[in-house]
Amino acid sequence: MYDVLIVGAGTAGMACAITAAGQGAKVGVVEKSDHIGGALHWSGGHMSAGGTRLQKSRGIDDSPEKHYQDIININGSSGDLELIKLAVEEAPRTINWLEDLGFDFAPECPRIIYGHVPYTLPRTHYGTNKALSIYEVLKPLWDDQIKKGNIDLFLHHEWKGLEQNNNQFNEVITENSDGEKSFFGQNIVLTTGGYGSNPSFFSQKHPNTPLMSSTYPSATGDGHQIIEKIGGRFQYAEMHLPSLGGVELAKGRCNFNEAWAMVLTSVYRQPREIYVNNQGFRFMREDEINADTRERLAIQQPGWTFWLIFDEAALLERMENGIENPIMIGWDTEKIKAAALEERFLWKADSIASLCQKTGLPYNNLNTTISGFNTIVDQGNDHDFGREYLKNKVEQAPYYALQVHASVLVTFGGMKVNPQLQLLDQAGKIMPGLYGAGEFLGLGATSGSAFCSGMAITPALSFGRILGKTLTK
């Protein structure tokens, strides 16, 4: 019988087995991949919080106060505000751990972050290797506490169940190759991640919604099946909003830190494009600068997709500095142009006729945009949408089109914990033994029905180590 047995050895799991057997609990973890870690090793790592050290060291005068006061503003008080609440509140201390741990911050931390709707003062942290950075600073501490025997790891264990014994859940089934087994714990802490690599989970949950993932690929949805089956009350999917930029690697997946194009925001990269639908017409500000203005337009577009149009001058274009800054993030010219000639994504033409045949976008509806957006930049005024970025006509062959994706970088829903963290049934009543934390309880628990940075990967290794120190006295 384990003191805490953890589901999930990902962000909160590995908090918390850390946090808990540090302070003497014995622990195990059973983890249905080959490795640890979850998401961390896929994330860009980013984590919030107000009235850390490093924001005092740079001068900025924050607070858990301000902090929740900028999610409000941002989400419309959405969400869970008991869980955001503890979550800010946790935040600076969490950010203050991991910097005592020699966790390494990019210099230029901490910042604004313009993907998502900005914060009033620069308070979003993270690492020099993305979320790998918090992973190097957790894993010594793992290692260290394997070493002392005090968490036992079970890789290749997909977890199957729950039972009750006593009234109190207690006791874990999974299964491996050498069949079923039960682990049993006296607190059974639940972070199993999200479900936005399950097709079919997400379209169940989010009916008529497109799935175009780039979550992790061991975001299953497990846990929220088998908790659900048990009568634990699911939340939060009707608040699910997608990131920009995706372009489909796979069939149905894409991938943040390989290729995605730069239309999360025009903060970082003016538009040398136009953006349109698969009707061919524009349908948004292309320089428009708020992050949740864009998402919500672009699902308003069927299939929730759209395109890039743009032509040789605009590909080839440098900033002022002479900084290439082409449309794919960390991409150079010639890397677009290979793409252009594989045509998965990205296609390449002499004439817009000859583009349309390949894209299957609508010649007479583009032709018709193209020429009212060039004449456009020739009155300076786009009285359409009101763009003011206006110095690049699509007139130069050959053309381009790119496809870009409304996609899921990360769940909206989740499993229901009052701010004990304990999961909660259908009537609201306890489930006695079970404890929720990280993605599992959902996006929308923590951020409410807007992206608000750094709220996704902060309250699960904030609510981790809480759960490791709470459930350890």
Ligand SMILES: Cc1cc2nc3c(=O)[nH]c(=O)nc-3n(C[C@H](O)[C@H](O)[C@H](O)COP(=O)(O)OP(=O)(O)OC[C@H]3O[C@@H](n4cnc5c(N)ncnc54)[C@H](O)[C@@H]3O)c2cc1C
The other form holds:
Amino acid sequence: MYDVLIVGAGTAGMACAITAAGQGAKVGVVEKSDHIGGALHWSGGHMSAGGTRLQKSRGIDDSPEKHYQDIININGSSGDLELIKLAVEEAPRTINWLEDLGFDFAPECPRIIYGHVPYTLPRTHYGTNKALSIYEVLKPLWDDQIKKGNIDLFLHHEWKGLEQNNNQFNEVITENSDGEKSFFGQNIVLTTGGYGSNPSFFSQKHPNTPLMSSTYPSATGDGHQIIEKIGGRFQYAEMHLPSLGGVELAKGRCNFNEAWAMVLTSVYRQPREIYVNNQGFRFMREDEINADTRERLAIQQPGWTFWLIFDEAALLERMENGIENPIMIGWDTEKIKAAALEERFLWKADSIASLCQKTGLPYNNLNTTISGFNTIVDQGNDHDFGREYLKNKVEQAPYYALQVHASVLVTFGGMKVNPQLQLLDQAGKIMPGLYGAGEFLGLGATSGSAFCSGMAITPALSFGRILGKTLTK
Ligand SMILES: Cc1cc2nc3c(=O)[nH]c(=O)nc-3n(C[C@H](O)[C@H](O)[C@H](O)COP(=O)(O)OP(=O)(O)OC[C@H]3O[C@@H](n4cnc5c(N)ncnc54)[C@H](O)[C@@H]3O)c2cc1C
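Write the structure block of the form predicted in complex with the named molecule for the protein whose form predicted on its own appears above.
Shown next: the complete complex, the earlier chain at its head.
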């Protein structure tokens, strides 16, 4: 019987296991895949906290209270406010802990990030290697605890069910090619992540919502399905919001790290293109700064997809300091031109008519939209949408059409817990022996109905640590 039995060796699971083992607990971890780390391998790793040592050293006067206030201003006081409080209170301790472990902060941190609605203070912290910077400091601790025999890790063990004994959930049943196996724990911590890589579960929870997923492949909602079946309460699906900029690399899949258009905000790159929906019509001012406004306008478009239409001059244009700042994050112009030849998500043509033939965009509408926009640039007044950055017409062949999607990076729905992170059933009663952390709780719980920077990965680490401490007392 383990003191703490953890299901899922990802962000929250690793933090929990290391903390519990560090306090002398005997920890078991079952993990379905062949590796640990989960979404840390893909995540941007932006963490947010108010009142960290690093902030103080930079003269930033911040606190958990200010962080909380910003969050509820951004999300309209939505989400689980008790969990948000718990998350922001623990967040500076989590960041300081990472710092103590030798975390490699990017030199510009902490920063205000505009890819989500910005906080009022610089409080987003991240490493030089995205979330892998987190993995890199956790892994040696993990290996050490495994070596000491304090953590037993069972890879390739897919959790399939739970059993109660003496009115307490203490048995986790896993399955693999060797068959079924039971593991026993005084306390069971569920950290199986989100569900964005399970299209059928996603569509069950979000009917009529297109899924273009950029989530880690193991995010298949196993925990949600198992816990819902035994009476757990799934909530916050209605808060679902996607992130803008994914391009379809494989059917239904985008990848934030491989190919992503810079359309989250216009703060980092003024738009030299127009955005049109599938009908060829503009639907927003492309230089809108507010990420939340952009996301909500994009999901009003059919299929939650839109097109960036630009010409050769826009593609080649450089910033005033001569540096390239192309539409695809981290790409240069040559790479974009090469992608246009592949015609997977980017098309190039010598005329608007031919571009429409290739993409299926309706010619009459798009042509009217483009000539209307070119007139707007001449007049210097976007009476349709109020765009202020009006430097580029769409007039010099070849023309380009880049299709982008509102894509899922994190899922908002998740299982209900109380402020002690104990799982609750439909009636609000504690499910004895069961605890949860991470995306299993849903981004809606810790970020509410809007994206607040760092409010997925920081609570995952923090709640993992809190459980690691409290369950070994
Ligand atoms: C591209 C990308 C960028 C992101 N950027 C940010 C960011 O900048 N800031 C931020 O706050 N958040 C970000 N996120 C979200 C954040 O990284 C995740 O929400 C968080 O890391 C999830 O942690 P977790 O522990 O809940 O799940 P994970 O880290 O995904 O771990 C879950 C683990 O459970 C295992 N598991 C699943 N089912 C089973 C089963 N049946 N049996 C056994 N094991 C199982 C999985 O294999 C996995 O190892 C990003 C996500 C993505 C995909």
